[in-house]
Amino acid sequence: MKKILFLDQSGKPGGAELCLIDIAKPYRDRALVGLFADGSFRNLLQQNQIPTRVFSTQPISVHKASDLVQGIKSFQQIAPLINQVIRTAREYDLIYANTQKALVVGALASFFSRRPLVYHLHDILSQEHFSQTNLRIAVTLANRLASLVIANSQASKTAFIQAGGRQDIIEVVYNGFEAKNYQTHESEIRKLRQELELENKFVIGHFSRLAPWKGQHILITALAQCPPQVTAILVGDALFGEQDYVKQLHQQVAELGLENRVKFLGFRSDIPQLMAACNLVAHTSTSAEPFGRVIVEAMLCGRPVVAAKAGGAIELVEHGINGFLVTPTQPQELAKVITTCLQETQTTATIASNARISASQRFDVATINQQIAKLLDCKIKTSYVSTNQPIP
């Protein structure tokens, strides 16, 4: 019976995290997840009875940005997680990177503790988010010490093998998801549009933390050249010194008059309750997801999406038949496709409809675990085998 300890960077829980709940699950009784950071990660992790452990409390000081010399200087504050992580290990049958800086620790303590290691990719690996450092860093380990690399989409398998990764340790398996976690009632929708005073609007919601290139101000924009009974909610807040964004936002709201359709309700729990209150849901991030965790989420609620036409959103989205396609950082496009959901009700009603039967088939939790399962069963019995050690 394989034992597997996954590796997590974070403290706060974002789509890599949430999507390692769901594979952690099948292995509670014989998996640890340790975190580098602690935080409301920790606590969702042990709500769902998965084994955690906090192996750092200090946030590792390396960022997708960080240079060789700053890569160098942290060496000596993660030197004793590395040691953690190690002894750890060799307790353990495979070690699973979920994240990058996991992958870094991951690597030493897969050579050190003659574990195989898989890494799930999560990243669109280029320069557009990485240094050239840390490209060439998460390459140069996955090529050389990963028995397996998952990647979350096309886009980002692509992305891996023209940055140098071997074609020969890739796989894609996509996030899954359980639809029944999606399913809100038509009350419950109807009370919290009236605690947010949507009654009688055109909701469009915009998911994900309030960063640049999320691209919040391009919905702005657009809403500002869409009729007035357009409304959007902002859910999400600001993480990593983006605070000036946030600064930007409210000063573009105000300069284009528009205090009374835009609606900044910061971080919540109610995700699907508050997709579900919207008549449609907006993806508009200025440079490519790797995969669109927002996009499943709001086709499993129901409702239309429209989405930047890069990246993962492209094999998430067939335009005009399971949601909208719009081209990155043209709010004049994004406004057109929002007039077209509020006049054709009947035709986007249909593609809404269309996009959950698709999301709930393609992206179901339980084959998507069955395909990893698959993929990890076969990296552990070939990592004994070539080792002649007993198959646990």
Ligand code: GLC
Contents of the next structure:
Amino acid sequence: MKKILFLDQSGKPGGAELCLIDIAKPYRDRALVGLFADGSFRNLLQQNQIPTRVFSTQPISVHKASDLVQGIKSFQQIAPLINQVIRTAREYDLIYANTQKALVVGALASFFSRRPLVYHLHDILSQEHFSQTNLRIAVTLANRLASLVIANSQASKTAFIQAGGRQDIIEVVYNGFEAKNYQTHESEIRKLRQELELENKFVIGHFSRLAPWKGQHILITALAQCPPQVTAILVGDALFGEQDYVKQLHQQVAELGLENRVKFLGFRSDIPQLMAACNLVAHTSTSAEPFGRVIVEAMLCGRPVVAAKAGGAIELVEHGINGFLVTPTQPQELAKVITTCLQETQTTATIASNARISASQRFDVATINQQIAKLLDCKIKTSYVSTNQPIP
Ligand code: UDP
Ligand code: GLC
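Can I get the form predicted together with this ligand as well, since the one above is the form predicted alone?
First the chain shown before, then all remaining chains and molecules of the complex.
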């Protein structure tokens, strides 16, 4: 097994970071996860006995919409970080970049340390999500320096190729999940519903960081069009400074008089239990979701899921078979599906049960990890052969 240096820019546990925990775990006795910021993600890695190091505690001020000038300025800012990563990379066989900023740093480290580079692409590289400059940087670095790009869905792969990415280096690997972590005892569900004062309610759960493109506002609008026993829990926090959006959400709830029907629970680590306490899980992203971990997690909890029909969600959900799909940004359509689920409990339960069975097979973490191991093995060998270096 190879020694891997994983890189991730975030100190906070977004979906890409939670996915990385599962990927790094099998390598933990010979891997290091290098972070560019400290935070609760590091604690999670440590709880999983995965070695970590924070390479820089200075926030990197390049954003998804940054232009070239800002890019150059931030490059000066990250020079010491790059130095540290290059030195560390020499002790490893492979660099595995899990985010876009990690790709930039990892690509330079790969070049100077002559270590192969893998880029795990968790994003849809389109102008809907990124500036033209960021797109160009990501695609150029991946094309020139990565031996392998792992896309988290077909949708992410397609966007990469459309943005000019090389077709011959990209493979799709879905996120993996341990199905047994998503089983919750009936008594625990009852207790949780009691604590949250959700007894006798039809509970819709929304599990996402609070961010405009995650579309919590769409669910709130839809809720106002549903029968009064329909209640929503919004689970998640503004991880990346979206405080204005949080304010807007609270305002919207007040304006619609929904204070008794919407609960903001903040960031939680008991997602399987909370999902099990719901009657329906809603995914409402307004832009195409690259993959959508919450959709699979709801399925594994045996709860019906309604998702916004775009991006990776279309690969996960077949309408009427293992969930429901609605047009993004259409609260009326969403309200209709919610009301149908409320009325047709038997059909909905069958759909949720089908979903649980198929999701536990399709997204089994052990199988997914084998897929990744095979790709890494094959790509590392190829890469060393092509640079005429001895295979370690
Ligand atoms: N999540 C969590 N606590 C919360 C809200 C969300 O642990 O309070 C988890 C959720 O279970 C999922 C991940 O965060 O595994 C979000 O991943 P997803 O792919 O759905 O979206 P992302 O935020 O990465 O775009
Ligand atoms: C990113 C994407 C999300 C995906 C996750 C794991 O955070 O936004 O859609 O599920 O990565 O791949």
